[in-house]
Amino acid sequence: MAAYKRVSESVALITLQNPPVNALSAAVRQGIVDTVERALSDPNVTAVVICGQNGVFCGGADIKEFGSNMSGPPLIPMIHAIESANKPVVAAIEGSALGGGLELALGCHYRIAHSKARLGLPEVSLGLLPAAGGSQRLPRLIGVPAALNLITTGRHVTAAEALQLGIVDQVTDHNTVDAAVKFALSVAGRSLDPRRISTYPCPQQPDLDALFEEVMQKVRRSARGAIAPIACVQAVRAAATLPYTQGMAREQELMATLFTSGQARALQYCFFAQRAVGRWRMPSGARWDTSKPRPVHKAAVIGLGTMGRGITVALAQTGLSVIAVETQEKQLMEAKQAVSGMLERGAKRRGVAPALDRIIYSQNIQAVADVDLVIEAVFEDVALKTKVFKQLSAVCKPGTLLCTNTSALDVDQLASETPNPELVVGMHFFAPAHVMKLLEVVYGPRSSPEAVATAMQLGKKMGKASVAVGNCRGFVGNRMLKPYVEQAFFLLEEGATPELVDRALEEFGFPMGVFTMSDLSGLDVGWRVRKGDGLVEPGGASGRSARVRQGRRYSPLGDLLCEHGRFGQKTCRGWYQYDKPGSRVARSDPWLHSFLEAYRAEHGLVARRIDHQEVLERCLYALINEGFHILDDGIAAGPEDIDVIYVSGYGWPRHRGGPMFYANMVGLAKVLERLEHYHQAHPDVPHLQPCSLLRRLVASGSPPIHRWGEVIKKLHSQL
């Protein structure tokens, strides 16, 4: 809907009304068409101002309409009618003008923005391109290089940058509508021919072909298989080389291809999944999101290693007072320096003052006596963490929430060391904690909805994708990662190379393959965990028994590399070789290839040819199969939770929607068939045995992903 009124006698003020972001639904589009026609036909109106209700101009298209037959007036003719109006139309931009909202503003003759407004064309993040003239008008207005940057990345710009680029005509710190009305009155009666962007020639660019070739190569590398960024480049090229009408036709042609693509469906699923993960119901039936979170003004971090430092930065940037505790003096001094550097760099990027004064450092755990919430981030050792929780229980004021950053340990075991286990939850951050978007909030059987709500709310304030998950070994992300890595190791034993496995996974869309990632994080990290689990047997046992642990197939390859002192990038040797410690440039290592050949010979393994398809099916389907076990066990509320975890924290390509969505796209019957095939070939690998929930879903006709919950509930009600 759009409200209409006359202000200052001769200015028609049109206000978009569709909370919360005034999305361009069918009703809003109809309202714009009707009110613009009314304003243009009224002889008493000399100018028009378009604004949005509640301090937001327009957040773009109504994504909920994408999956249905769209009704109401189409967007493109509506914007053309505004641009061709014989009275000046001014966009008063507050809050945000994104996607179709910015395209609407580009159809106006002038744009006035509030200093705190943000503008952008983020359609690429939904697998689309700005197809209401955005890809044709923006290059004409600000030039090809700047338009390519905004459209292919989907990034938002501040009002100040928009003014510098030439997207807006004026920025104000005062009431934007008042400024726009005043401006509209000042330009009434002027010729509007110079203000219609569609009539502009695209600014000339030297060596246009070379520019587009360079941008296309860069976009292909960063897109990692996503098609929308490439289509965006092609659409801007049309703007630069074709008349406006032909460019619009090309824009529509490209959009038609994208709109019905699986990638667009995957990206739009991700968009809604991130909103869905906030609606969590605990097994007790209580909803954390209707439980009132406790106020947190002062927080503490115990342990200032890599994770503790990142968590301290994330909390301080949220505006909290932070007590940072590290008992080792040398570690404390190093942490102070590192945290200050991270805060200063982050503040410089955001153009704000660094939050250095929000942090108090201490070597004494007594310093946390009056905080509202503590996050323990000490070394991943259950005895050490248990000791810390006992100390915190004695020191902290009653009602303090005690959180652990453990990545795999039993949250309930730690809670049992406290007199108030209902106040204990896991807050599993991902390194670097001040950068990575994912936060797994782990609740134990005795955690209260209020405690979960507080942790979730704090994660949201830190800008995290917070996902509430149940308590089990590895929670969701790391539990699913285990069979994925395990399959990669087995593939090496059977004839693959690290290069082959990583290339297959990177071509699928992961930023790094499993072995490159292992080298980055350090092979010794997993080695330490396996030692703790009693899986590592040093010494060169040969034959089949060396490759069996606890009655199942096991690959000691990672252990053997660690015994050779090959810990990855930090030692210049791991699955690859590196020129210097910390180098990110992985090079093939002849020693590793000889080592694999000798290993196979020693264990009687005959190398065979392995193709990319087998790599993907075994690694990804083993991971997906564990996801079905997690759903079956009630550790995750639904497939969306798993998908948000993998997209936000584990590098799963967003344009493939997440592992569970991908399984749905591939076809559950196919995933089941391939898992059965590989389990038959490798009966000693339990992770390849199809989950009973997957079988049940296939037997139920492979319902779409949003209906899996019905099968899960039915399954649990019969147990």
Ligand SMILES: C[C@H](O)[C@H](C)C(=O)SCCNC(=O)CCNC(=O)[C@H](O)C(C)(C)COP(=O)([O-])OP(=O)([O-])OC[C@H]1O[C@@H](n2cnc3c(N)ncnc32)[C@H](O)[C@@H]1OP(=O)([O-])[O-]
Second form
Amino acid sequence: MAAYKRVSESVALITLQNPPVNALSAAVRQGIVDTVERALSDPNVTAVVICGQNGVFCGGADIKEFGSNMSGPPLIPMIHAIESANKPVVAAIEGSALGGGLELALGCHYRIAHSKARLGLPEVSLGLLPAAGGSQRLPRLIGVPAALNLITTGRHVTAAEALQLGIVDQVTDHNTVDAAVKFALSVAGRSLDPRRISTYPCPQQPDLDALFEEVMQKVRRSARGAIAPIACVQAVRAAATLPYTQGMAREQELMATLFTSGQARALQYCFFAQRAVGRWRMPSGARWDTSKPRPVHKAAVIGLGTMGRGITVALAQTGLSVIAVETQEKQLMEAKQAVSGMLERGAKRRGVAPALDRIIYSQNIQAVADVDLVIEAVFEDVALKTKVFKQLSAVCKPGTLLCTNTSALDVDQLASETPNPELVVGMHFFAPAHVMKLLEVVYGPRSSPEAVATAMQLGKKMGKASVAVGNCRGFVGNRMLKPYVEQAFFLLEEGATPELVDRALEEFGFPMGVFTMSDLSGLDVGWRVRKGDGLVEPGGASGRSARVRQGRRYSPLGDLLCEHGRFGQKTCRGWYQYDKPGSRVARSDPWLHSFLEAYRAEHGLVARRIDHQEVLERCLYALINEGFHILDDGIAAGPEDIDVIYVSGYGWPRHRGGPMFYANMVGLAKVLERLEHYHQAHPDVPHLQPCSLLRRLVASGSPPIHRWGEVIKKLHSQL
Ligand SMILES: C[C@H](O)[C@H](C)C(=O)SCCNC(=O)CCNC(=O)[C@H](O)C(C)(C)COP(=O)([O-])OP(=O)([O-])OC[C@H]1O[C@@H](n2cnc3c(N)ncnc32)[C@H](O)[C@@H]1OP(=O)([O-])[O-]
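Would you generate the structure of this protein in the form predicted in complex with the ligand, following the form predicted alone above?
Let us now look at the entire complex, which starts with that chain.
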């Protein structure tokens, strides 16, 4: 809807009304058409102001309508009617003007923005492009390079940057509507021809072809298979090389290729999944809107290694006071320096003052006596963590929440070491903790809903994609990663090379394949976990028994490389070789290839040709199959929880939606059939045995992902 009223005698004020972000639904578009017509035909009206209800201009087209038959007046002629109006139309931009919302404003003759407003054309992050004239008007208004940057990245700009770019005409700290009405009165009666952006020639660039070639190469590299960024470059190229009308036709043509694409559906699923995981639920029935978070004004971090330092920075950047505790003096001094550096660099990027004074460093755990929440990030050793939890229970004031950053230990066991297990949850960050978006909030059977609510709220405050998951070995992310890595190892035994496996996964869209990632994080990390699982047998890595553990197939390849001191980038040797420690440039290593041949010969394994399809099916379907086990166990509330975890923490390509969404796209019956095929070939690999939940979903006709709940009774999906 759009409300209409006359203000200041002769200004028609049109207010978009569709809470919470005034998205351009069919009803809003109809409201705009009707009210603009009314304003232009009312002789008492000399100017028009368009604004949004509730301090938000417009969040763009209504994404919820994309899945259905679009009805109501189309956007392009609606915006054209405004641009060709014979009375000045001024956009009063508060909150957000994004996508179709900014395109509407670009159709207006003037734009006034509040200093806190955010503007942008983020369609690319939904697998689309600005298709209501944005890709044709923005380059004409601000030039090709700046428009290319905004449209291919989808980034939001501040009002200040929008003014500097020329997107808006004025920025105000006061009431934006009042400022816009005053501005409209001041320009009433002036010629509007110079204000119709579609009539502008596109500012020419020296060597336009070279610019587009360079941008296209950069976009192709970072897109990793996503098609929308490429279409965005092509649309802006049309603006730079074609008259407006032809450019618009090209824009529509390109949009048509994207709108129904699987990638657009995947990215729009991610948009809603990211918001759905905030509406968390626990198997007990406790939920996000009935559990009150506790106030957290002061927090503490125990252990200032790599993770502890990142967590301290992430906490301080929220404005909280932080007590950072490290018992080793040398480690404490080094941590103080590292944390200060990270805070200063972060503050510089964001153009704010670094929060150095918010952190108090101490060697004494007593210092945390009056904090509201503690995050323990000491070395991943159960005895050490238990000792710390006992100390914290003795030192902290009643009601202090005790959170552990463990990535593999039993959260409930740690809770049992304290007098108040209800106050214990896992807060599993990902390295670097002040950069990586994902936060797994892990609740045990005794964790209170308030404790979960508090951790989830703190995660949101830190700008994290926080997902509430149940306590089990590896929680959700690492638990699914195990069969994925296991399959990659088995593929090497059967004839593949690290290069082949990694190329298949990187072409699928992962930033890094399994073996490149293993070299980056260090082979010794996985080795330590396998030792913790009792899987590593010292020196035993030969003969048939070397490839069986706990009655199932096992590959000691990773253990053998570690026994050779090949820990990856840090030792210049791992699955690949590197020129110097820490170098990221992986080069094939002939030693590794002859080692694999010798290994196969020793174990009577005959290498066979393996193609990318098999690599993808075995690695991804084994991971997905574990996802179904996690849903069946009620460890994750819904498929969206798993997908947000993998997209925001494990590099799963966003334009493929996430593991569970991808399984739905491929077809559950196909995933089941392929798992059965591979399990038949490898009966000693239980991770390939299809999960009963997958069978039940296929037997129920493979319902769409948002209806899996009907099959999985204990599912609490929020889609
Ligand atoms: C032709 C044209 O070229 C093309 C084709 C397009 O225009 S394509 C569309 C382009 N527009 C976008 O990409 C902007 C998308 N939105 C955002 O980036 C953010 O929402 C926000 C505006 C910065 C506000 O953030 P927030 O943190 O304050 O709240 P929220 O939790 O995110 O959102 C609050 C609630 O509003 C819902 N919502 C937000 N934007 C929406 C939209 N455009 N359509 C439908 N629902 C929307 C969201 O799902 C959530 O619902 P629920 O979860 O409460 O049920």
